[in-house]
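Single chain ahead, by itself, as structure tokens, in the form predicted alone.
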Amino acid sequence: MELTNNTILITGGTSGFGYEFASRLIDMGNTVIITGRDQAKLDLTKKKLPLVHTFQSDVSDPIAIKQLYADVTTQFPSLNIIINNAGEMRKINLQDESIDLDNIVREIGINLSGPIRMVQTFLPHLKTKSSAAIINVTSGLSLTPFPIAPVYGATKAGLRSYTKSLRVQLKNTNVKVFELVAPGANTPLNDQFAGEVDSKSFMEPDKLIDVAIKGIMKDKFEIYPGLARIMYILSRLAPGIIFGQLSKITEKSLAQTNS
């Protein structure tokens, strides 16, 4: 996949992987559009990356996605790549009766329904392009559950499954489907686990995106940077090892919360 002279839309582009993708892809000669829910963060990103184009939008809102489609395809008809990056990860105690049901399922709307709606909305447009791509950002936790973040893991496993099916269904089109299986990284998403998970093993976002871009350019449809590759191998050969370690972290965290 050529990564120059494209028009690329990145959801959740104000921090973490989305910001690094935007910065790198602009430097490579692409037109880059980012979305985010917080206008102030979008404005700050615009100051840091003057060439980026910003749209305030919420991937969990179907109406907002329809409006985003209308605005982006009108202003940027050459759009040919979508990176579904926006996501939320939360520690949730499933025995906490104070958490209402809408709160429990919030991540599903952002992490799973959001990317699916984005794809289904933009797919007819992408299919008109001679070269197009969809890049879905999943997680090493799509390979094995992290019980302290039960809904997050479920959404990423679901997105991984959907991405595989999407790739098969689009095989005879010009739309390539990539999955970036991200390991733990030093992004705001993981700040809540400080002191519980060894951050020394976390990957720096710029290095992770460097691996991702090289993989996309080589048409590697499943990309496993850093520890994600090890997680993938262990999930097939000895899945209980990783799950056991993540379960211990969960048990310790819940014990501290309940004490």
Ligand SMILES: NC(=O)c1ccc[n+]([C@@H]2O[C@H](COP(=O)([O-])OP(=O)(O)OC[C@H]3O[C@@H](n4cnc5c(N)ncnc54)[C@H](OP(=O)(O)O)[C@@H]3O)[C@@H](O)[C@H]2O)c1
Contents of the next structure:
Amino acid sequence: MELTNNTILITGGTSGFGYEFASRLIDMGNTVIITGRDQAKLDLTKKKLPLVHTFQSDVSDPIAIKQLYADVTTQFPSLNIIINNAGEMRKINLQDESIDLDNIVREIGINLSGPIRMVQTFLPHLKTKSSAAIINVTSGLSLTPFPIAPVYGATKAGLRSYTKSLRVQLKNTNVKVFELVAPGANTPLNDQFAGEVDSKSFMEPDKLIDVAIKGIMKDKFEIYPGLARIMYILSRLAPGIIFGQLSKITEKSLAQTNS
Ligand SMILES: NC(=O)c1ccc[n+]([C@@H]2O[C@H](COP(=O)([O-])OP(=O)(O)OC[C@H]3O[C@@H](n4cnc5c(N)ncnc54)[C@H](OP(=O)(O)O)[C@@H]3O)[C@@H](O)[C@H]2O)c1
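What would the structure be for the form predicted in complex with the ligand, given that what you showed me was the form predicted alone?
Full complex below, order starting with the chain above.
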């Protein structure tokens, strides 16, 4: 897919992968629109990337998605690509009885219902374009659970499944469906794991997005940068190995919390 002269909406573009996508895609000659919940972070991003367009919008809020659709398609009728990137990952101790039910499902609203609602809302518009794409950001943790973040893993496995189905259903349209299966990377999302997860293996977001952009340009519909490729192979050949390692990290972390 050509990655110049497009109009691209990225959810969660104020840090990490979303920011890198925005920066690279602007440099490549695209019109880029980003969202986020925090207006201060959007303003800061606008200072760093003066050509970016910003909208404050929470992807877990269906009314905000409707408003975003109305605003973006009115101001940018040429919109032809959406990148469902916004996401949250939390450590959750499932034995902690103080976590209320709305809180425990929060990542589902952001990471899974959010992209599904975005696609359902924007798809009729994308289908009017001669060339369009939906890029969903999943994770190596869609391939194997990481028990310390049980709801996160469930959302990413769910998003991966949904993305595969979406690709089949849109096969005869002009809308291409990509999945970026991202490995662990140095972004604020992982701050909570400092000292617990070995960050030496983490990828730098600029390198990861470089691989993603090259993959999209070559129409690779499932993109596995860095360690995600190894996770994919291991998850097929020896799923117990990787799950065992991630379980050990979880047991250690929970033991520290409980001691
Ligand atoms: N970093 C990794 O190791 C890693 C690995 C695999 C996959 N991923 C996935 O990659 C994506 C990007 O993660 P990242 O590491 O770049 O995270 P990040 O640096 O924490 O950035 C997350 C972005 O999403 C926005 N966001 C969060 N919740 C939102 C909501 N409800 N509505 C709208 N925007 C929201 C944040 O802005 P506000 O807080 O202002 O809303 C921020 O711009 C996520 O889907 C994540 O699951 C990350």
